[in-house]
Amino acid sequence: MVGLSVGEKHFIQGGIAQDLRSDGRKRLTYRPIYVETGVIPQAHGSARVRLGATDVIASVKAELGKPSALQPDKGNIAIYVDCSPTAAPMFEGRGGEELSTELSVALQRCLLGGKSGAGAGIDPTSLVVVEGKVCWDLYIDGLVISSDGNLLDALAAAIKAALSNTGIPKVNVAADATSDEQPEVNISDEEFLQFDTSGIPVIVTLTKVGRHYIVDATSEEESQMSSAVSISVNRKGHICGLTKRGGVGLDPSIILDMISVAKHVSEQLINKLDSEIAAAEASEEES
């Protein structure tokens, strides 16, 4: 954890009650957002996302697959977050895997809508090929290089980013398999499907401090904490999962007017990364 002293709680603290910060953003403001696309060759997708000192890859892997049986008309997707143990010293151990865990799971729940899967910013519908048969298995992983606060918020972003990166190669089925057979699938070399990544949220997690709550935490800030609210808001303004961090709970109110800036500061953030997305796809055709 991030050792501080009375007088730097109390700065903190004090700062963000006046809606000054320590490094000078208001409460409901962003560090600056740096978006890396096509950063691992081998991938089907990837994204490098920087905040301030928070640096996350995400990647995007696809697999040829057979639909469960009791969703034959939809493909898998999974997502799986490492914190790697030279990022923060909290991350060696135990609790580097308890935190993997915690954010693959907060992934799961805001971006493919927990397990019913209602409200999923990915289409799982879209990645089947022949329904009950073959379908495309998504593997999203995250990795954590250096973590200052706000890892889910970056995460998200990667994920996003690194799904609008992703191409997967169009499969072409035989036509002439009976319809108990396993069909015959040819994989193409030169096509390949693009993912409308306009539905995929964002995540806005909100931080209180004292009687205030903060965009973009920082580790300091989010040692301060009392709770934290994480909560997936698509281009729509629609909500597509929640989750929360700490101890103490929040009245229903709070959580309200929670969501209520959640959906203002999304907009700004949607529209931030959507442009750091397309600047960085077209960088990546000109190398």
Contents of the next structure:
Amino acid sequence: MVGLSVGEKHFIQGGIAQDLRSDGRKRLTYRPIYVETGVIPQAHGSARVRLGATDVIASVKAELGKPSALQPDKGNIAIYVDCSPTAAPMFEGRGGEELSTELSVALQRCLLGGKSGAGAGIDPTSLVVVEGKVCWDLYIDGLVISSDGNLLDALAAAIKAALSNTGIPKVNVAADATSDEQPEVNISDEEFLQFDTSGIPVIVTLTKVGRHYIVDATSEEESQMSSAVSISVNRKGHICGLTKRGGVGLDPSIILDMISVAKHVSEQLINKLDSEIAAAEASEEES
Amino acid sequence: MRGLQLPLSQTQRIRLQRALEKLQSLSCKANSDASVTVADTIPVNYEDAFLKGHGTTDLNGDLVATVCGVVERINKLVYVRALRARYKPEVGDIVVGRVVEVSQKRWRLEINFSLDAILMLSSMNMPDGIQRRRTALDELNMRCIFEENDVVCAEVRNFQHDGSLQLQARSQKYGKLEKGQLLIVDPYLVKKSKQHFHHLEQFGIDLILGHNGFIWVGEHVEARDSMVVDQANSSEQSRVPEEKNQTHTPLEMRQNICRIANAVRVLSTLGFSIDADLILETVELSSTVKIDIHDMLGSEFHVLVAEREAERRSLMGKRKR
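Complement to the form predicted alone: the form predicted together with its partner chain:
Every component of the complex follows; first up is the chain already shown.
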């Protein structure tokens, strides 16, 4: 990331204080979101999301596996993020590992719910094929191609779009399976089940610069932040996850204020994202 | 036209396509065989003796281009000038750079070239304005003039024998740039012109078009009077940041800065050459259409600018005839 001079930093902070950022946005305005689905044909579902200069790809692959003994009626979902070295020079070699782990953990917390699977954005019970024996293992991978701030929001949007693009093949189970044998499964090539993605939350990251918070910070603005809170909100307005970054402490009243601001912003974001995903899927079908 | 990453609706896509086709047809009349892509044969009279320059190679007796660009012919030299290459400096160019390192008696600046440029302490105007020998004290106080990550405007002085660049900032109008934003565009979009420092009076804004693709848009600063004041304040530096905190850029000027910056961004996305007149016209267009500053980066405004540019060029073409 390029450094900023004192004069430029001052200009950015002044802009945020006056509600007019460097590219003319208000504090709570997102950059234009551009969604493309089906970018990886070999995966069961994929999507590419561009948020200004931030560019991320998410892909979903499903494999048949065995459910864990503790939760025989639930499938397994794993989310992993990789920061490509093309995104920023500091990601070269193993430089991006810390950021990748941080992003993966934040996404898992927001989308997968607790250890028992309760409260997850993606319903794991829909992934089971034969209870206790066969279930779908979902591997969701995110790749950061170009980083200009606000990676978490872009990744969550990409995962949401990829999941709505996902088609899990239909499985026919052989009817005469005995209780301790692995049943025979027949994976159909034609029929696909679509995921219900209306319950999947989006993530809104609020970056605090000075005394104000902004939504969708560019990497220049992020360099000026004192702290950032990422809040995951679903369509009903419920909070599914909360992550705080940055060393500066925050007063609890500020956090509550940030949560209500995030809830307000998320309504527009969810609608915008859904319409972009629908448009992307429509254009994918045409081509 | 590389893929515009904008959510264009169907009608917008058609309009943009039409405008770009019109622009292409207008430019084609000039010399259509000038632009080549990799492995295109360059039309050359093989009987004349000619020199093969950069970007060409001899393949099976034909002269073939190895880069995508425009064929240039100077006397007997035939070469291909790549478009989206790094900045190629020439003596006398005005560039905007960022200080990367403060070394002994010099600053190193990054200017989007393959090497960093050097600005010697002796090539700088001293704050008190007097021409004198640089003392050891001056050398120790280099950081008072420029620090790391400062944005500086300078002129290309010459090339060193090892290929690196030397800059100079002898006149009042060069120097540190503050109170604004730096935009980065492709170097080939900034054409050579007589003037690179534009003081836009109606907005009170300085616009500096660096040849290297770094464009500075900021508040107007009077020619370096502030440098003298700074030297006097250098002992009281702790006070300066506090004063700055209270004096932010006024809102109206900030809006103008953002509007101009967005105009530059739009022109750069569409691939149009950037010069001050075009920027001002784009800003006027945005005010006549009464579009919000942020919406200038949206698809509708991009299409409008492309259409307007097609109109303007076809009018110019008609006038020439």
